[in-house]
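Form predicted alone, single chain, as structure tokens, below.
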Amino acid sequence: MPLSVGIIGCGRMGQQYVDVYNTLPGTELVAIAEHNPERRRVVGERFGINALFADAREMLAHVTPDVVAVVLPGKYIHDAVLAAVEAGVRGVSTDKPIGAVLADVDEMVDACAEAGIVFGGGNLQRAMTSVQQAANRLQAGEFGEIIGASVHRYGGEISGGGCQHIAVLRRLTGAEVTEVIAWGEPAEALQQESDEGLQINGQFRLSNGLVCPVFPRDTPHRGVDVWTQDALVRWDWGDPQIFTGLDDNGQRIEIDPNYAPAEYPQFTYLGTSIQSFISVVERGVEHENELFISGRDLRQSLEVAIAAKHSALRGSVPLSLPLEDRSLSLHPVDYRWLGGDQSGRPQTLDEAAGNA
């Protein structure tokens, strides 16, 4: 039998959820909840989709499906992920930014913890089938010890895109962040609730007792570096590129890695992610720690950006993982926050349709 799934928001990104779980063998897409009744008629006809509900406590009073994926702007994703632990899903999944309170955040972790329910999530490029294969060759030892890590361009909306930099170190390394220090500029940035504008410098120190670097800007890379004694893995918003060796100049050798195909590739990294999902939860809440992205991903990801900017905030105090205050927080931007309705940048009818 098919997995039954629900998508909960389906502006931008849900309509790509959508077409991904229509795609995969394995699932049927049975309903969707959408605040906007013009979108939500307009995506039920371009999908076929005849149950249509205005939020997610309407959809999950009539349709409990196996897999519920929340869609929805930071602010909303509590209390649909809640919702759907409350109704009794196998699995539930979100995207980034998880939420901007910890507390929050710990909430939602821990009732799916305590539900037995997979708790997946996130469009990061963590979840590409070449970063998870570079990680699982360096953690295998094929390159050496690892002995560095560095982390480019940690800036802008680390609560949102930046995420992408955690979650990558984190999976390259196979370590977690345990310490932060930062310096946060410009000085108004780091005043405002929101990340909008904030450049972080620093150092991560990490559960395997390295220290890495952090730049706030291009060095000239904008991604994250891990190393040995012999090689080099380069993520650069891309396939990881790998360097083992040196020339006769003493620069490092770029080799071809050999990276398996994705079999979906028309999805990237949305697509693997959503995969490793419903494996997980085909297969049972004891494979969580198999999971390309996890709702544990995505709190860490914020926790670490949380850090960073009060780190800073406090004269650069060092700031031991996880932190004690779960009432800290960090607000994405408004259109991350809030969505594109509520912050000037709403989606057209043909967009929706799939026509634009």
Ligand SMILES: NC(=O)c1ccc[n+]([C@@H]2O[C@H](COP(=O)([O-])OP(=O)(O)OC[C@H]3O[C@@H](n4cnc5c(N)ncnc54)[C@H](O)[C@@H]3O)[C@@H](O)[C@H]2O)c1
Contents of the next structure:
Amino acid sequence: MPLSVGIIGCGRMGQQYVDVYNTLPGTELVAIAEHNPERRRVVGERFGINALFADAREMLAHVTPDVVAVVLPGKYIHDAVLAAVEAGVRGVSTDKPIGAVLADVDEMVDACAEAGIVFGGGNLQRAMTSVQQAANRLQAGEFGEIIGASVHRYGGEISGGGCQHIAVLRRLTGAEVTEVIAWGEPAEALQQESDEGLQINGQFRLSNGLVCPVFPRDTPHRGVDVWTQDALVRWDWGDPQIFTGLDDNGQRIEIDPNYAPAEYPQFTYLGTSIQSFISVVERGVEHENELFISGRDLRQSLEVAIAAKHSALRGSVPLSLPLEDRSLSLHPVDYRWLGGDQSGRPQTLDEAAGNA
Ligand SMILES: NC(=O)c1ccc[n+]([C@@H]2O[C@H](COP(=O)([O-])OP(=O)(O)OC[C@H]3O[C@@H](n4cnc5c(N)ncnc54)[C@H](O)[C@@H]3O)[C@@H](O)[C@H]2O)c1
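Instead of the form predicted alone shown above, give the structure for the form predicted together with the ligand, please.
The complete assembly is shown below, putting the previous chain first.
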């Protein structure tokens, strides 16, 4: 029996989810919840789905799919995830950023954990098979002991795009961020509710004892470096580069990392993210720590971003994680929080129909 799938939110990103679920063997799209009536009609026709609903609660009152993919603007994720938990799905996934207020995200993580429901992440680079393979090799000790890590370009949107950095850093190092000290600029960006334009300088203390410098802009790199005595693994968006040893000029030597390719390369990391999610739902929630990207990972990314902002706001005080004050928040930019229709970047019907 294939796993039945419901998509909640079928805008730009939700339509990509549908393409993946329609391609993977072992899953069957059965329902779509989409708020915008014209887009709902068009995506229903495009994907051949008659079970069309206005929102999560309406959908779940009629049908309980095995898995539900919540692909909504941030403001609406919390309610949809809790509705899926109440309906008794086997797995629910969301995308980034998972929310704005820590307590809301805790509620989602706890509700899934208490009900034994797999809580998946979404379309993040951490889910690339190459990132997973590089991390496995680092942690197996292939390059020796990890002795350093750094984060580059943690700025602009630390909750939106910066989410990617924290998720990859934790996976490559196999460590948690346990303390954040940060400096933030410009001053106006620190005062506002959203992460728009905020640039963070700082350092993260990791659970393996390392202190990881954080740079706000291109160094010229834009991702995460992790190094051992004579090797460097560099995630700079895309497949991580691997360097081992030095040439006669003392320059690092890049090697062919020989990554095994993804099964559905056309879907890049959304495909591998969903494959890993489906595999864990099939095998059971006790395998949840094998998810390439989970709801918990998204919470950690948000929590680090919030800690960075608040450390900077309070004069670069060290803040320990988990943060004590769960009422703290950081909103993403309007497009991520409210979606295209409300932020002025609506998807046209032609695009939604797959014609543009
Ligand atoms: N991981 C990534 O690379 C990435 C990239 C883009 C977007 N995203 C995330 O994906 C999510 C969706 O982004 P998008 O680009 O598809 O946005 P979008 O605005 O194109 O689509 C969102 C859709 O959800 C619908 N919607 C809004 N509220 C709803 C509700 N309560 N119930 C049902 N439908 C509702 C809207 O009508 C719209 O069609 C956001 O969380 C965004 O941050 C992630």
